[in-house]
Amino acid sequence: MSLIIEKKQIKNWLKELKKEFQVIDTRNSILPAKQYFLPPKEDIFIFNKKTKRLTNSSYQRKTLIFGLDLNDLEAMTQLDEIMKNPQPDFFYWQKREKSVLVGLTEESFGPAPGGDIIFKKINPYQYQAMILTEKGEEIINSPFFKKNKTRANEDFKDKLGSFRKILLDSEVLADAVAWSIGHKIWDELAKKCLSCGICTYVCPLCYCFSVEDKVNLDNAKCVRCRQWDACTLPHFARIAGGHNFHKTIKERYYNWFYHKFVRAYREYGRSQCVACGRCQRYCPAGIDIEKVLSEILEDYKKVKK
């Protein structure tokens, strides 16, 4: 048994939910869903010198994120795991626990990649709703939905794209990227890369941040702020005293790949990439991550024969 909602009723359902949730439609967003739980910039606590009190931002309102595709749902599942280990990130989870994720897709899929509800288009006028969690069940019990005897997602056929196929064997990919440290491709990419950090900002699984303290002109209040950072930026690896562990673009760009495909595999057993294509689509230098990985894998396999 599954639930069906008419396409024209989805707006009405979301309108009804606005009474309880802040509803955000992500379908036209360049930035991934991580921005709502790990914002580009946020004050994490404030210290008042006069009262000697330390306070942190409090997030009370519940949020419903609507329109996530299958890649973004998978990325959020992985990001939740990252933000839970080795210690839960308090500021991430105080927002994440009050949220509901609703996916929207025209594709068939096997095991659900994540989220609380997934709407799958079954014809030009209707969507089938797959309820995945208790959170999802609580908000889908409404007159906008009707029961249907058709089994959910029964027409699934696993059709992997070329990028997805590369990610299937995370172990080989990790070995290949680690091996490639002396490969000529990094010199070639260093000439193209602008060190702008866009690939990191649009990636649903990049989560590095920097922390800075700001003091009011009257010296009465100090605010600690954390904001997105990127390992491709010139000062990311600079430490006190001025030493920079990754001075060159070549070192920084390789480090970005190393983290996503080598370190991530060793820590979590898979690459921190879901083949969403954002980094390729928005890179001003036109760097194609799939082509880079394909070349590395091809040369690695030749050497290892």
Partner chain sequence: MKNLYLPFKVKIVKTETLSHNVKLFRLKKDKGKFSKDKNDLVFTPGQFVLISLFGYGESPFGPASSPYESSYIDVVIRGVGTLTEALHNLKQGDEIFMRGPYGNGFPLKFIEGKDMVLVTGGCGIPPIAALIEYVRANRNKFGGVYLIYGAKTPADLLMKDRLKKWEKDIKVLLTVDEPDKEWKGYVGMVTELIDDIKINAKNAVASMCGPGPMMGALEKILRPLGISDRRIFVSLERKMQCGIGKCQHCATGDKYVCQDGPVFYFDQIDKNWD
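Got the form predicted on its own; any chance of the form predicted together with the partner chain too?
Partners and other molecules omitted; one chain follows.
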């Protein structure tokens, strides 16, 4: 047995949920869902200079993120893991714990990549709801869903795109990227890359940040805010006194790859990339990371034969 919702009823269901949740439709969003839990900029502490009281920001709102595709769901599963281990990130979980993720896909898939519910298109007019967590269970108890006696056919066929295929063997990818440090491709990319950081902002699995204090004009209140940073930006690895561990674009761009495919693999056992394609789409210099990885892999395999 499965639950079915009519396509035209989805918006009514979401409307009903608005009573309880802040509902965000994230379909076709340039910025990935990380922005709701690790916002581009957020106040984390407020220090009152007169009373000398320090308070942290508190977040009460329940959020429902609707329309995540399979890649974004997988990215959220990975980001949850990153934000949980080795130690939990308070400000991320403060928002994430109160949120529900609803996926939406036309593709068939094997094991669910993440989220609380996934809507899978079964025909032009209907979606089948796959409930994955208790949180999902709670919000699906609604007259908009009809029980369907026959389970919709599982027609899962492994139709992986080329980028996905590259990511399958994250061990080889880690070895190849670590090996590639002297490869000419990094010199070529250093000439192309504008060091703008867009690839990291649109990446659902880039999560680096910096912390900055702001003081009110009347000097009464100070806010400590955390904001997205990007390891491709010039100041990222600079320390007091001015020494910079990643002075050149080449070092920074390589570091970005090194983190995603080498350090991430050694830390979590997989690449921190879900082939969503955002970094390719929005790179103003037209860098295509799938092509970069393919070239490195090809040369690596030639050498290691």
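What you see is a predicted model, and the numbers here were worked out from it, not measured in a lab. Heads up, when I say rigid core I mean the largest set of C-alphas that superpose within 1.5 Å between the two forms. Residue numbers count along the first chain shown, from 1.
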Quick one: core overlaid, is residue 217 moving 2 Å or more at the Cα between the two forms? yes
